[in-house]
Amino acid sequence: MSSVVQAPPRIAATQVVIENLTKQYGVLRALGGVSFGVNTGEWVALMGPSGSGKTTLINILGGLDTLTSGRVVVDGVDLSKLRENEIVRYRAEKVGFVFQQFHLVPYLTAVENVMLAQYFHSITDEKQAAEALKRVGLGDRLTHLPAQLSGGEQQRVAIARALINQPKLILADEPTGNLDEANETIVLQIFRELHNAGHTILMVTHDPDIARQADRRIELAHGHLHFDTAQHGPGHPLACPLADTADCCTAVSTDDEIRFDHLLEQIWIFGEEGKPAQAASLHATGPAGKLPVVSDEPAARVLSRMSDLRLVELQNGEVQLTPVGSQRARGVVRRHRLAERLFKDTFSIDDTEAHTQACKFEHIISPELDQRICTFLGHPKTCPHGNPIPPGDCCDGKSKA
């Protein structure tokens, strides 16, 4: 594989600048005020559970999505002042775009996929195309349609195609997500090519060791921006070992976060039964799946810093909801009940591995999966046990018993 051609040393200028960029879909909010820049020739990654605003963040800057609110600015053009023409003549001369699924057009060959890039540029030159796919090792592949490569080499295809048109932003996808070890470790040397070369690159990515070879890393939650290196210093690590201690800068973790998910659903579910939620009857780690994805805590800790963050007041010993965290609680509790309708109904899944699953399942289900769920089941009243199914803005009066 050849290598790409080291840029040389370049002073850092803000490239992309982002600010109070928010993003409804209806009364859904898929991002609320998130705000950062991005330095001309740095490679971000972009972490954060799923429906955390990772995708609705790259399809805007991509120009793929409209922002409701705020500005955002790529290479010195404000994306909200373009008119549909020129979002289109933007895609084509400022980003390349790598997704997981490569969407390649299967009945044309490497290089003329590569190609179709330029046709949307308004100029196709096979050599140059030829070019871009030895550029990414390709060389000898050039006349392969899709269903002839490995998905290692399709992906490389897609990374060709993304670089033909020179762009000053390029947006990853998890582009790892669909491949093995050995094309993985391929396709990240190729961004590392890249950002050597002086390529901005902004990738999602789920996986820390990806991460850390970055040299940025920026999580969303909930669609907010809930940590960056950048403010809190490169060299801390994905593992905070000052976790829970006075002295860590990481506001909030993402374990934090489904801590604080488990703690607002029991809140909630001792609320539907009129009783008390006494701090000492809650725990942080579930009765049946105990949530392996996090480690024990005792609930008096993370209640406190829930309290710090106004999800919840505590007095005397009882946990009640703010308002901001009623409207969390009701929404994870929707999530759970869902899934456990989706399980038991759709699945035939036994009551314990449904709620097992549904205790994983409230954590990653997005504003547009569920209300997709919803709307497949019918819009359900109650989950398999007889527990109210809160409402939500897709059922609109359609819900059946």
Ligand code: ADP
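Between two forms, the rigid core is the largest collection of C-alphas that superpose within 1.5 Å. Residue numbers count along the first chain shown, from 1. What you see is a predicted model, and the numbers here were worked out from it, not measured in a lab. What changes on going to the form predicted together with the named molecule:
- Superposition of the core reveals a Cα shift of 2 Å or more for residue 314 between the two forms.
- Residue 325 shows a C-alpha shift of 2 Å or greater between the two forms [criterion: core-superposed Cα displacement of 2 Å].
- A displacement of 2 angstroms or greater separates the C-alpha positions of residue 303 between the two forms, with the rigid core held in common.
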Contents of the next structure:
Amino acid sequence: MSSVVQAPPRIAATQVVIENLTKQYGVLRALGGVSFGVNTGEWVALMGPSGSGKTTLINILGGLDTLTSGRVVVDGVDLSKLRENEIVRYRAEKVGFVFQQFHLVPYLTAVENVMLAQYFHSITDEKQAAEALKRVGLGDRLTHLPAQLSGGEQQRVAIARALINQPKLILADEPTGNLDEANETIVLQIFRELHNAGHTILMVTHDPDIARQADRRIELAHGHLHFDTAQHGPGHPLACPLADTADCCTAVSTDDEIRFDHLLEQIWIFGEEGKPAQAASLHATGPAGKLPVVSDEPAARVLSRMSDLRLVELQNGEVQLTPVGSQRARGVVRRHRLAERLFKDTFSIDDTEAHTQACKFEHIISPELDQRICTFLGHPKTCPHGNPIPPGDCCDGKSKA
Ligand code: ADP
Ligand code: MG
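Show the form predicted together with the named molecule, please, because up to now only the form predicted alone has appeared in this conversation.
Below is the whole assembly, all chains and molecules, this chain first.
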């Protein structure tokens, strides 16, 4: 027998499978064939204009509404095959709901409202319900009625109720839609903790700042999947400019991503030097055509696509980064300079070769690897040429010269 210890096989655990899902309300088609999967532990932000089918989708996933055709499987349970009593059990055991309206029973206290969810699970345990309320910071509000609680506190009761049965899937429909900023912060913090604890979360939100905290954003439009960061990549701007065109939901080609990164890097460097970036002096494929995988193309044409994607703004031959473009440029520059440091310091590779390798690496390094390299190198402040490395989330107060 081999003495080699084998790593356990990696199973891509898809917890939610949605295939060609349609929902018809009479003549109105609320969902017109939506397909995507959600992995265990993933936090997905579901976005899209009013009427695009977000609530319908969430309600079907939660067994509150039935589907017209297609397939929805949650945690191995095929929802279209469930009988009425099985749906009730599915709702009680597998999912936790948090709505924009808190839906608390007005004549029950906070702890009784939580116990109501236990009741549907056929066990009531007041101590456990009180514990759940303590976890959302409401230990001193157990016997308050909903009317005696603020909106944020009511939403926290609703979250405690949603979690009491340890659901595998948390469905939240605009959970912060009715909250002021302070309570929104508290409620989001609870969702972050749930995410860190491994819960799968599908959350409808209109707020791009909230959506950015999720692992992935999915946008619906007119009952169709319009945009998914898992397909487009996180660098893709949130409001897809290709909306309603045949190209919508076609991933930007890898070649283009490399050209974009390359141009963004040059524009960023002009900014560092305090100079305006002239379109005419930028190169889409490197000063000496040094990106072998990418075919040559005039920078002006690539810049025009980048402008369509709102990465840059072009004016009188001058190129400026948009906030999205600037954030992405910063990431590319950071990865490039970290890679140069790694090659130079750790592998003693000479400057030119380190630069060439870094040009390739900057497209490959994931955010996790970026942080690991940075931590390994002791959060360096500069690249081997003395240029600043933009700090990352891992660097807080740890950077060394
Ligand atoms: P969203 O949550 O994205 O705002 P919804 O899922 O609530 O959108 O609605 C999608 C479409 O389905 C809308 O046109 C809405 O009017 C319609 N709709 C939703 N629920 C019903 C229903 N119970 N009966 C008829 N039409 C509905
Ligand atoms: Mg809705």
